[in-house]
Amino acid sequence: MALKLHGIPMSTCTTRVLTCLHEKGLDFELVPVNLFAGEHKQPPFLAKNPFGQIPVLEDGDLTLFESRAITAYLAEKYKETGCDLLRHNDLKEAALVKVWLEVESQHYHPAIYQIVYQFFVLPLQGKTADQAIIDVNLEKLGKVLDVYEARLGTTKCLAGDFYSLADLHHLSYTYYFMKTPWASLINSRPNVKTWWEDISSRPAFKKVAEGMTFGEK
C-alpha cells in the first residue's frame, strides 16, 4: 500500500516530509487538506490527528502526525533507501546528527517561525504583523545563527561534512524567511549561506520549493 500524506504543497510541516519522500525517492500519493474550508477540523480529519494540524502519515494501519517524527519515521525504516538521513552507520555521526535536530526545533525554529508568523501569515488573515515581535525574533535568530557560523567553519553540514534530517528540517521555514527583508542573517554570514546555498540546492528540495507558493501574489 502506498504512503498517503495528508497535507499541502505550500505548508512548511508538509515540505518538511515532502523533501524526505523525495530524498528517498518514494512513492506516496498527497491528499489534499482543504484548510480554507476547514477540513483540518472536521472529525474525519481529528480521527487521524486530534491537534487538527497538518501534516498525517498514512503507511498501512499506521497513522502519524507531526511532520519531525514523521521523517524520523521515514529516515527509519527507508534507512537503506536513497540518502541516509541518519547516518545509521556510525554511531558518532547519529549522535551529532541528534544533537542538531534539537538544536532546529528547541533554538532555530521558535525564532524564525515567529518572524514567518508575523510577516506571511498575519497578513493573510487581515491582520497586522507586530514588528516589534519580529525584532525581538530577528535577535533571538542572529544569536543561533552566530553558532552556526562557528559551527560551519569547521563542517560541511551541521552534523559533520555531510547532508543529514538535520539539515533537512531547516529548509522549509527558511526558505520562507529568505523572501522576508531579512535574508541579510543569512546572507551576511558567509559560512551560513555556503550552507544554505548548498542545502537549498538538493534535487529533492528544489522539486518541493515549485509548490511553495505561500505570500505569492
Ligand code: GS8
The other form holds:
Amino acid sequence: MALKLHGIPMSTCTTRVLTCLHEKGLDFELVPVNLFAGEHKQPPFLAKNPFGQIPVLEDGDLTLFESRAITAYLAEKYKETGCDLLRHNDLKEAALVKVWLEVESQHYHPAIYQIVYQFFVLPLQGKTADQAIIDVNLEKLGKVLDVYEARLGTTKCLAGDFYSLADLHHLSYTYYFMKTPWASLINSRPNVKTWWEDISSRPAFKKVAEGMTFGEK
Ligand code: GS8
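Same protein, different form: I have the form predicted alone, so give me the form predicted in complex with S-Hydroxy-Glutathione (GS8).
Now the complete complex, all chains and molecules, led by this one.
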C-alpha cells in the first residue's frame, strides 16, 4: 500500500516530510487537509493526530505525526534507498547526525519559527506582527548561526562532509526565512551561505519549494 501524507504543500512541517520522500524517491499520495475549514480539528483527523496538526503519515496500519519523527522513520525504513540520511554504517557519523538533529530542534527552530510565524502567518490571519518578538529572535538566531559558521568552516555539512537528515530538517523554515528582510543573517556568514546554497539546490528540495508559496501574492 502506498504511503499517504496528509498535509499541504506550503506548510513548513509538511514540506519537511515531502523533501524526505523526494530525497528517497518514494511513491506517495499527498492528501490535502483543509486548514481554513478546520478539517484538522474534526474527529476524523484528530483520530490520526490528537494534537490536530499536519502532517500525518500513514503507512499501511501505522499512523505517525510529528514531522521529525516521520522523516526519521522514512530514513530508517528506506535506508538502502537513495542517500543514507542517518549514516547507518558509521557509529560516529550517525551520532553526529543525531547531535545536529537536536541542535536544529532545540536551538535553531525555536528562534526561526518565531520570525517566520510573525512575518508570514500572523498577517495571513489579519493580525499584526510583533516587531519586538522578531527582534529578540533575530538576535537568538544570529548567535546560533555564529556556531554554525564556525562548524561549517570545518565540515561541508552540519554532521560532517555529507548531507544528512540534520541538514534536511533546516530546509523548510530557512527557505521562508530567506524571503524575509533579514536574509542577510544567512548571507553575511560565508560558510553558512555556501551550505545553504548547497542544500537548497538539491533536486528533492527544489521540487518541494515550488509549492512553498507563503508570502506570495
Ligand atoms: C508541528 C506541526 C505544526 O505546527 C511537527 O509536525 O513537526 N511539531 C509538529 N503544524 C502546523 C502547520 S506547520 O506549517 C499546523 O498544523 N497548524 C495548524 C494548527 O496548529 O492548528
